[in-house]
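Here you get one chain, nothing else, as structure tokens; it is the form predicted alone.
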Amino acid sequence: MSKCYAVASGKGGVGKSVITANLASALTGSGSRVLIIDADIGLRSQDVMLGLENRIVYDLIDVSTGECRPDQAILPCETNPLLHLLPAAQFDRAKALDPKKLARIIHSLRSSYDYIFIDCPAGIERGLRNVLNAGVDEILLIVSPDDVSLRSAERTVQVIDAKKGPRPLLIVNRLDGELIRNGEMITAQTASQVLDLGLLGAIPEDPVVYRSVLRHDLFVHYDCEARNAVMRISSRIQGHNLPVAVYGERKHSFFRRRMKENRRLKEVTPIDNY
């Protein structure tokens, strides 16, 4: 029986969908079968990130209304046969998705997958509430280390608590070690304390992330620090007790800071046989 995770964020632009796709892919590295359900009705994005945008025939709404079977709508990722996507509808609205029908869909798919990730719409409106009403095992809350994101996340936690959902686990994205050392940005550990949530992972700012998005690819396919961070998160999900990195905890030497200032844009190096 699989474990179902809802991936939420208080506001858009914090990297929720990108992290969902890459974390799901990372978990397949251990041989797990993983399904992403894109529940962002009207604003789907997982199909583009997985390179499946030209293969969609049916979507989540079609499954929920009985227009097709789940296996007719679910698409395997061409580069990773263990990773599958149930895409969102592009031209419907959140009200078209019945939470009870979504719950039945999730229940029917549990026996086929080790992990199910539901990519929720950003914010606290009906789209998120639909997923919470469908019932999930865990909630991952994605934030960036700024006051706007933290305030939105705090309100999201209030909505989750009101729905009697599980206490979210926190992933802090786009951490910049230099800004943290300069006192301009908080650490992931501080964000965890502010929100009173368990810290599942911390992901640094990394230019490879956006470059992979531009290529309709996943950054876990490339040798970069963001990949390393997501791989550690996937290990924690699988039960391994790994410490969360503290970015910006010590100041570099003068020589290293000068080298950092003069560095060129990091090359994107594919990992062979991923």
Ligand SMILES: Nc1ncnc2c1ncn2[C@@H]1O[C@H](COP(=O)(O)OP(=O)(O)O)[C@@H](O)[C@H]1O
The other form holds:
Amino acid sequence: MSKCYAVASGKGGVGKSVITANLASALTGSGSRVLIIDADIGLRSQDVMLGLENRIVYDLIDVSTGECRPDQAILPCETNPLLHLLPAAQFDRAKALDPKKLARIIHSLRSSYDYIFIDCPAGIERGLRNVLNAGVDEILLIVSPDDVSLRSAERTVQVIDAKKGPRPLLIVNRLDGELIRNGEMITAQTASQVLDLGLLGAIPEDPVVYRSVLRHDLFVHYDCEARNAVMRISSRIQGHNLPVAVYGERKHSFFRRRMKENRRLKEVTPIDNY
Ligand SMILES: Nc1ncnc2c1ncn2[C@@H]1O[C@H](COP(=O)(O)OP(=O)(O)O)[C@@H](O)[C@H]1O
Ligand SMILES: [Mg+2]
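Form predicted alone done, so how does the form predicted together with the named molecule look?
What follows is the whole complex; the chain from before opens it.
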């Protein structure tokens, strides 16, 4: 029987989709069968991240309306037969998806997969509520370490609580060790305390992430810091007792002090003085 995870956030652009795709791929490394359901109706992205954008025939809405069977819409990843995608519709709206039908679709697919990840739309509107109403086992809440993201995550937790959903597990993305050492950015551990959520993982800012998105590829296919972080999260999901990585530990080496000085923000003349 599979475990079904919703991947949610408050604000958009914090890395839900890119983490979903890469974490799902990481989990196949130990032989698990993994399905991603792209529930970001109208703003699908998983097809591009997985390089499947030219292969879509049917989508989640077609399955929910009975236009086709799930197996007609689900696409195996070309380079990874254990990773499958049920794509979102490109032009529909969230209201086109009936949560009861989504629940039935998830239920019917559980026996075929070890893990199901639902990539949710950003925000606390209908798209997220649809997924919560469909019934999921766990919620991964993705935040970036800034006040806007944390505040919107707080609102999302309130909505999840009101729907009696499971207490989300936190993943803090885009951490920058230098900014943390400078005291400009909070740590993942602080974000977890602020939100009062268990910390599942921490992922650093890494240029390879965007470069992999540009290539319609996954960053776990490249040797990089973000890959190491996602592999840790994948191990923790599989029950291995690895501690969460800490970014921004204080180390007072000469070179680090120099880097810190170089990265200080320099103020410029206010614009109305020109
Ligand atoms: N750890 C990271 N390091 C660098 N860039 C990142 C990282 N995480 C996300 N990004 C960038 O943010 C963009 C938006 O991510 P995405 O997963 O589409 O956000 P969401 O699904 O939450 O709206 C990605 O295309 C990528 O360029
Ligand atoms: Mg997304």
